[in-house]
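A lone chain, given as structure tokens: the form predicted alone.
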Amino acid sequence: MTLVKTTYNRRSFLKGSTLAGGGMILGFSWLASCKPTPEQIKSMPKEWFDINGFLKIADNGMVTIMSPNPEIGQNVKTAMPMIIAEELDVDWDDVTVEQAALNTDIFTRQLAGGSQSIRQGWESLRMAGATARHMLIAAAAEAWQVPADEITTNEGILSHEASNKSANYGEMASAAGAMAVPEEVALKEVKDFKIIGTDRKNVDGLDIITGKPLFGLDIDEEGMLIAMIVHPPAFGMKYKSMDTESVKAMPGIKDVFPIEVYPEGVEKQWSDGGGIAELVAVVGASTWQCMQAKKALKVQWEEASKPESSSDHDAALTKLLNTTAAAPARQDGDVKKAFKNAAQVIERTYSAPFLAHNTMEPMNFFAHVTSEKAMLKGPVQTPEFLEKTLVSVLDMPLEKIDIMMTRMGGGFGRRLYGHFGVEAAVISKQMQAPIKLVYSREDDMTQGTYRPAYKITYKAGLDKEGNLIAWHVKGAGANDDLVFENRFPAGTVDNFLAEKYTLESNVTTGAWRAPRSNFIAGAEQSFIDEVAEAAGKDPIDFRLELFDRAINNPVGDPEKNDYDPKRYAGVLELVKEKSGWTNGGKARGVSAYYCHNSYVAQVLDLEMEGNTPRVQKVWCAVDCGIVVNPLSAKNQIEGGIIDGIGHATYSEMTFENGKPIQENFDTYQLIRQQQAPKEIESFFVDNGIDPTGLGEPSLPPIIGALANAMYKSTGKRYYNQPFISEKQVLG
């Protein structure tokens, strides 16, 4: 049995009250919800007390999680309320929701990034469930005048066999919220769950397929205005004046006018490092007469910093990497003598492009500044930063400046940059009245905020008998350094050096889904495999050989490395196994890698159709601790690996003295259902660990697999991403 303290940091994790109409409520810190389907819903209670960010138990039994963590497609809207649900005991369908605005007053990290809501939350979440059962079974002991150990829960039920009373959670819930909150709760043992490890589906799934508005592009506010904005045409440009004249006289255009999106002593939250200083704003009655207007609009823009070109961007990052860096990042042994007596030497460089994010749902937010109070509303995975800049950019006190969540249609990243959201204030501001920020496709691909563009060189020495002696990387990317120096194969090698370089480039760059790891484990795992070969070995055993070594004698101290080898080579046996891979084809690849907190080893099997790959089948082994939502935990390994292999395929953004060259889906091409593997087998490891992350996990590794499996089919390595443009490679 685990035992867990009900507080939490500083701050009192629980607190119970009795509602002025019968019920419960539990304040907790880090809640998502859930919303059934109209066939789910039971006898719902009159009235709903609706108080941010609580659990609330109605005198009816039914059950409502305000839900403060944003949804982007990852459905922690359902796998989050599992957890609750699960050590409360109630039954799923007696589960409602409701989405909470911001309120950093009683949740903590109401962020959306780096697939770290479960693991961040699984504590909190099961103690909220625990602590609420916990008052209810108190409150039942002293109506019944029973000892409270006697007292079972299932599925909302309280029961005392002995007395033969028993009473739902509703007829107790009133009392239970008068009860003093426990000092530490029981949380259940893994193998007594009866939610968690179980398929469900994605609560709002009914609503998003009838089209329901859940979205920010779904917001229609009374007498809300359209607002579009113009930003430079180019990286290095900015704005330098206008003729609004005849704009201003289209038909349905409101005002067109500069905006000074950060003026000077503004306090820049790091979410604020996509957003450009200075723009045009066109404000108008409908998206379309905007839009109109921005093609009319001439605007004079001059040189602010030196506008950069693709080639500049790839000439720089070579040079980096011819350098010396002062300080290595990891250095173990003598690599530079193990070189020296190496019978074999293997060296490769592999490069990949900007990308942009492109979610189906353009930036957009919706926002009302008055001169008493801001509300915004809209898509953004991080709303506390938001609010932070708006309090410097609106010289608006912080309870003064409402934000509010909608689900969106895709982040990857890209919406951890609320500038879209200050821009919308600002606006809203000018024109004292309520208006929704729209991005066209045009304006989101060509705005910013990219994975950055990326080399790394590899080299590794083999003795006679075909042992890895020696092993050096050195990577650089604009605005990134790239390398992870404490992760496979540091550990593994006698010998082993890690260098890193950023490239200061004026083309923004931020995370993009698997920061860093989404080019790094493409490039790393090809290499290895090529090093096999060289060795005379079959590439998952030479793997396997050097997590040997890092469990058994490894290199250094253990403690510095990022990664568990033991779990690392767990995958990796597990997909041998699944994927039969000693009877596999002739076109077949493998891949492991390590991110997230969690770990990832893929086989892939391919076939060329002239220069087109075309994947049959994947199998993903992947071991993130226990699986709340297998059904939501595959769905996510799925659409990682269809992600990565379309852009490490297709996907590049170029850059011509400044000016991105892709502005839509034309020129910028995206996986096409019938480019997508034909089927993905997805197998979980089963330990019993908590929950660690699954967003990206699945996305690095694959690249890695697909670069293999064509040299298998093709006979010919790549190096350079997106794939299909290597026109040497693919003849």
Given for the second form:
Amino acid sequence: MTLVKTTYNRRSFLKGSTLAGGGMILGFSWLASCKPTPEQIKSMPKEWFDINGFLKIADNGMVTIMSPNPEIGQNVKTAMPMIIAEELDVDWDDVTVEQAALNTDIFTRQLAGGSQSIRQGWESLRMAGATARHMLIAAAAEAWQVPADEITTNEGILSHEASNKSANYGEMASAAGAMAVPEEVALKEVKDFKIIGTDRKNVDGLDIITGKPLFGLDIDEEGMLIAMIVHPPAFGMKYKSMDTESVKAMPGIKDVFPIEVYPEGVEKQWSDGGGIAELVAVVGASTWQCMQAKKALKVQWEEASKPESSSDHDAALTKLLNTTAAAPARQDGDVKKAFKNAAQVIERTYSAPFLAHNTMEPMNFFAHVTSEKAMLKGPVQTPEFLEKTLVSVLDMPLEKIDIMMTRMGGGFGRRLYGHFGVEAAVISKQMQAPIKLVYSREDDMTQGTYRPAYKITYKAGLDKEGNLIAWHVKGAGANDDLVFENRFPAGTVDNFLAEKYTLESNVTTGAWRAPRSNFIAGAEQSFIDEVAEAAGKDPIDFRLELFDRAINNPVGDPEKNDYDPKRYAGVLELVKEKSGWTNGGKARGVSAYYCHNSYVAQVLDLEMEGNTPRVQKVWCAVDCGIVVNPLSAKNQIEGGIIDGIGHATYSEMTFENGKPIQENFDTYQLIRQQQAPKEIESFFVDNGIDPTGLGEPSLPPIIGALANAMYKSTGKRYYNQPFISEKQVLG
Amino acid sequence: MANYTLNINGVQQEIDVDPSTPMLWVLRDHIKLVGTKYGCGIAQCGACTIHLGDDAVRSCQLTVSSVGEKPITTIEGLSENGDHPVQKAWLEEDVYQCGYCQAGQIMNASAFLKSNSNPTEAEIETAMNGNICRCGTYTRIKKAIMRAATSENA
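Next up, the form predicted in complex with its partner chain, please; the one we just looked at was the form predicted alone.
Everything in the complex follows now, all chains and molecules, and the chain you saw is the first one.
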């Protein structure tokens, strides 16, 4: 039996109960969205009892579980409550899920990012459920005057066999809320899980397919105005002046004014990212009227820093790769000597462009700021940090700022940077009215906060037997130094050198699904494929040999190597078996990568349709420990694979004198139905290890598998993303 | 500004807006039916797909003045309780991730199945190519459409 201390959240639990008054009647929204059937009316709860901040139980045994973290499509709104329900020991059909508001007193890390919600929430969620169950048992023990350890639970029913007593959770809920929070609680054994590890459908499914207002852009409040922004047309430009007279007179327009989002002296958080300091706000009665006004508005901009073009970025990254670092990020052995002694040396350079996140729901936020308080609501992955910035920008104490998260129409890292929430608050304060800030697609795509442009050079040395004896990696990125020096193949090769460089750019950048890995994996795994071929070895066997080395006789301090070679090899072996791997004539590629604490190996089959790859099948083996909800876990894997294939093949953001060339989906190509893989099959390593990340890990390696399969089909290696671009077609 | 009487989901709606206003914004800002989504505003992503009569159209390109008396159906009016065969198939396949594009996908798929009740995989791919899903749920979307087609033919 696993016992966990509840101390970490004890204060929070108690505070949560105190806040709610313990056992008080709470309003409920259960089934509010659709007409209840007669049976449902019969079972409608009359009272709800707060057990702790994570959950409340109704008199009839229904349970409402708060999902603490922001939902961006990674499906934590189903998975996190499943973990609580497991330890609470209830029937999942009796559970309703609600999105929690930002509440740092009760919840920890209300953030969607780094594929960490489940991994970092695992213990506190289990504890929340187990603690509530413990308190229900304590209440029953007191009511029945029997020892607590003789009471058992099963799917929401408390029983005491000896006295033949039983009750559902609802009957004990009121008393349970008043019970002492235990010092420590027992958690279930993995083998006893009934909910975790089973397929559970998305809790918002019905609302999604019937078009319910779930998203930030759907917010409609009494007296609400629409606000839009105009930002500088190019990176390196800033606001100068404008003529607002004629535009202010346009139908529906309430006001047009410049806003200082981040005035001098404001304390910014990392989450403010590439938020633009000064913008123009257009406020009106409706979105279409604001869009028309934006079009008519003439704003003068001036140069703030030197404008950059894509050709400048390319040249500057190349220049960085031709320098030598004073202090390498990691150095094992002597690569210089090893390359001199090598039978074969292979050197290749890979590149990738800036990418926009392009969430389908453009950036937006609702704000109602008065002198008394600030009420904000919308899609943000980092509400806690947004609140901190607002304290400084609005000069208002934290307690007076409320933030509610809405379901997000995609995140991919874009909504880690909540500058749009700050913008909404500043506009609302100026207007003294509730406003909904709406970005047009063009505003969204040209704002910045991009995946950085990258370039990386790999050099490998092989001895006469085709063993890898030297590895040199040099990477550079825009505002990002790219290389993970302690990841594979560090630790598998005697002579190893890693160098990294940053290109300072005024094109703003940010985390984009699987930061750095989204480029490195494709480059590294393509390079390994080429090296294995030069060594005359099967690409899977070649990798497994390297992992053998890392398992049996690792190079350098094994503590420093940021991966577990056994788990790495494990997913490769699993995908080898499941795909019936042969390195024969088929257009088939393999790839494996580790990130976000999870291991993924993929095999991909394709057919080229003219110049374009059509993926026929992907086999994907994943080791992310315990899989909470296999149905949606597979969905994440499929999405990551399609996302990776799409962006590596088709997408890019380019610039001419600081101006983004791509502004909408007519010029920025995203993968579509006809280009998507025909079939994806996923497999999990069943090892009972605590769960790790899954929102990101399937994306990075697929780019390598794709490039390797394309090589098999066309005889050409693919070094520069996007693989299929105008440039590439013209040679 | 001008007055229009529109037939939306079987209900007559009176509105007073500029004739150039796209139906997307009429629905979202004026009628308060927000199931129809804004994605690009230039008919590239399909998030705003509605039915005009039996046809799937991009509501971001359909001005209010051009609607006339043709009935409009939005995701909210596709079925009473989310039980249209396409919606049911979406639930069965647990298609969505973020869910934002799915109303447009469903509206496009349901119009398509009306015109082709027994489609091949390739026909589905062609019909659905105008609807972007940034989360990459394409394989599930295709499966759901095949499921809906089968259930309708059953």
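Just so it is clear, the model here is predicted, and its values are computed rather than measured. C-alpha atoms forming the largest set that superposes within 1.5 Å between two forms make up the rigid core. Numbering follows the first chain given and starts at 1.
Core-superposed comparison between these two forms: the Cα of residue 434 travels less than 2 Å.
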